[in-house]
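Here we start with a single chain on its own, the form predicted on its own, put down as structure tokens.
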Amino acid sequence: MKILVAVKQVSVLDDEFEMRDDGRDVDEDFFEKDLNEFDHFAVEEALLIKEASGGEAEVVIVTVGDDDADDALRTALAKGAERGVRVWDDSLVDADSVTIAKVLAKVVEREDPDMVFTGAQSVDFGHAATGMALAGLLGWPHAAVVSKLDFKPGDENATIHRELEGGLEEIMSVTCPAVLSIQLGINQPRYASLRGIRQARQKPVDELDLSDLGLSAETVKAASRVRRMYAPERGQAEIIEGSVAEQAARLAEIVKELRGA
């Protein structure tokens, strides 16, 4: 039994930064790399359905990025995940979340595992469509934001906890093999021992481009574009005190500063 974990390494600004040149993102010398906080919790719930398994499943890491991923990949690797996957093409700097689910369906097709897990969303751009999309392009069930999950290797259907607007959970089935976005606080993610950190360096990588999952810069080519990318201007606020005419008086004269007047 194999489970394929998707993860990302994301970007995490500092309070201070400067956008490029082209005004498309954030300069790259203001950026903190680190592996997706949701994917934690997404590589640990593998994990433990690994060893309640007494080590029956198997727990891939895959991820899609240029050499600078190789960090996010070896952490989850430290944490007890047998081997990882690492795709990139220079094709893929642009690439939207549509076209990484392209990338990953095909690794999957490689892997053939029994479930795949992403984290809910990213923590650099929120898009929370790769594992949508990626249960699409594959025709697999799909449940996102995973609060709890009952499955075991060998099950047919395995039985989800969702998070719904209001408060609200939804408990429901879905038949395997299946995508499944898991969301914070499903788990307490363990962190990399020493030895494990050691191990990971040790364990098998699999580096591919493009042509070896059967893939081009063509049929990869991202369906969206970052037009501009800025930080919004910050407003300011006055509580207005007093009594309903005095406050009543001073937002007539905030209306005629703002027109003005």
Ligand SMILES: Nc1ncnc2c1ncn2[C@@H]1O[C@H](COP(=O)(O)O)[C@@H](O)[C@H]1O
The other form holds:
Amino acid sequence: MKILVAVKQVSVLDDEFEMRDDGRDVDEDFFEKDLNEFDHFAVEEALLIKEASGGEAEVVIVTVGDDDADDALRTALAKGAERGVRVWDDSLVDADSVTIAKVLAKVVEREDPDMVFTGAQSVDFGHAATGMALAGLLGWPHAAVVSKLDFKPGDENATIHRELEGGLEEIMSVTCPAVLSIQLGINQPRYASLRGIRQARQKPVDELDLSDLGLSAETVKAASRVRRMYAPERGQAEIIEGSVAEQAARLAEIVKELRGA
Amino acid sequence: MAEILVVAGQRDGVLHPATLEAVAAARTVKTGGDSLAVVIISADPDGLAGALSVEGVDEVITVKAGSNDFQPELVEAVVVALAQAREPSLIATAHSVDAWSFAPSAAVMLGSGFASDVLALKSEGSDLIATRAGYAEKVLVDLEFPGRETTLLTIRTNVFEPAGGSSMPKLTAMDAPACETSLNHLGWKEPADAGGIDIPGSDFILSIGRGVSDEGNVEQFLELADEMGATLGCSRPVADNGWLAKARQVGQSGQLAANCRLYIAMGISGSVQHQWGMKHIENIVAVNTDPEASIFSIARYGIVGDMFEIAEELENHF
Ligand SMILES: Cc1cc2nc3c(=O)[nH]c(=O)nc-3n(C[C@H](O)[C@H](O)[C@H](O)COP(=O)(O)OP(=O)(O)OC[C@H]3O[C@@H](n4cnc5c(N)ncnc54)[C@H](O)[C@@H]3O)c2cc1C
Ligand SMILES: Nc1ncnc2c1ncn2[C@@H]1O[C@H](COP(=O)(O)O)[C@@H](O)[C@H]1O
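Would you mind generating the form predicted in complex with the ligand now that we have the form predicted on its own?
Once more the chain from above appears, this time first in line as the rest of the complex follows.
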């Protein structure tokens, strides 16, 4: 029994940033990288299933990303996953979620897992698309924004809650194997222990390129291309300057004015 | 002459209101000879056709399903069948949680262009350009779809004014395509009782986000809100961590601050899901250490600073 969890190394912008010369992305110097917040919950859910089954499941982490993304992979391994797969190819630099899904689909074929988890969305671009695009390519059952999961290795069906607008949840059963996108709050993700972090460095990671998966730059063509990236026009926010005491005084004044007190 | 297809949403037989926003978005790129069709899948689709007969809609395609249950595979099969038969240049649907389940999969089945959470679209020459946000709403991105005959877009909710007016669309009944369905509806779980906390009814909300850092820091904001006469609200991580009741969460999966006139957001970045519950408020004050936080783009007043320092000083005034 195997659970495959796809994780993304996301880019967090510095407080100030500049665009790249071609105007299609932010200059790399202004990024910090991190494991996508949602993916902590997806990894945790897989580990919980493994632990509840007395270790009868293997948790494999996959990421599509360059050397930098190794950190995200090791973070997930440090929490207790068995091994990792990292796919990279220079032609993936401008990959969109459909391209990533095409790569992941080949990894799923290779690994033949019983369940695939992704995060519900990435915090940098929030496509909320990669997992369900993957399911579409595989022809697998799928559900997005899963906020509760009841599944044991060997189960033919999983019971899930789909979190809908306004906090309403729909309880559903889904045939396995399935691709599920995991929502924040489904569990309390653990932190890796120091021992886990040390062990993670030794855990096996398959490093693959497109040709290892029988793919080429042409077969993973993106479904969109960035024409231009730019800073939005800022609203009319009037910035309150001054010392902290002055700022607070002005804020208090605004409150009192608006409250008619 | 091009075809545009809008995929309507319904829950329990009630039309998803954002469907009319997707129609409005699609209309922005509709030109004279184009025809706009809306497809609705439900147990009683004819009953919803009236609500879909808004300005700009030329055709309503009704697909009668065995029930009102959400079946992503059925929606995908309908979209694929219609796209193959009609070769629409654009397929649009609201960026609802249901669409998160079916839209990306339908797009890869079609091999179409695709973008999600689109907040503006336009034609540049013969190219369709869709705008969405990136890097936690700090930048905008214009996307193009080179070489794609069809592009599927999910449209951010609460951006487009819902299409209104009326039209006399042609009604077309379509047989539900045969497809395997692997999800079964078992029931609903309503959000927990609010326990007297009234975010929707409150006219003054002080709201705290992840910037509060620790459970132990929450109490002082409860007290401050009390002194100021505000209801304490929060962003999702604060509720997910159990630091405040879920009933205080503002946003898409929480509460809509429907009657609020003054909203002070402290340590909240301004994610689209949070904004969903509050961006309409006339007076928003944002307190955030990051001058680029997207909350400042919707605020009326901003303080670039530390929420604890500001809170401590504020106490002297109430
Ligand atoms: C389907 C779905 C539904 C969702 N529904 C909701 C919802 O209803 N409501 C909701 O809020 N979220 C919702 N989310 C989550 C949402 O995507 C964000 O993760 C969340 O809103 C982030 O909360 P935040 O702004 O508090 O945290 P962050 O984005 O982490 O922002 C924290 C901010 O605090 C600032 N900060 C840090 N320290 C300080 C300090 N000392 N003083 C001042 N500022 C400081 C930082 O600069 C940063 O801007 C939903 C997500 C999904 C996928
Ligand atoms: N480059 C990637 N490698 C592996 N998984 C990814 C990648 N990008 C996105 N994902 C997965 O898809 C989820 C949703 O991301 P997105 O569709 O970009 O919002 C993430 O939480 C990951 O689980």
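Under this definition, the rigid core comprises the largest set of C-alpha atoms superposing within 1.5 Å between the forms. Positions refer to the first chain, counted from 1. This structure is a prediction, so every number in the text was calculated from the model and none was measured.
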{"property": "Large Cα move at Ser11 between these two forms, threshold 2 Å, rigid core", "result": "no"}
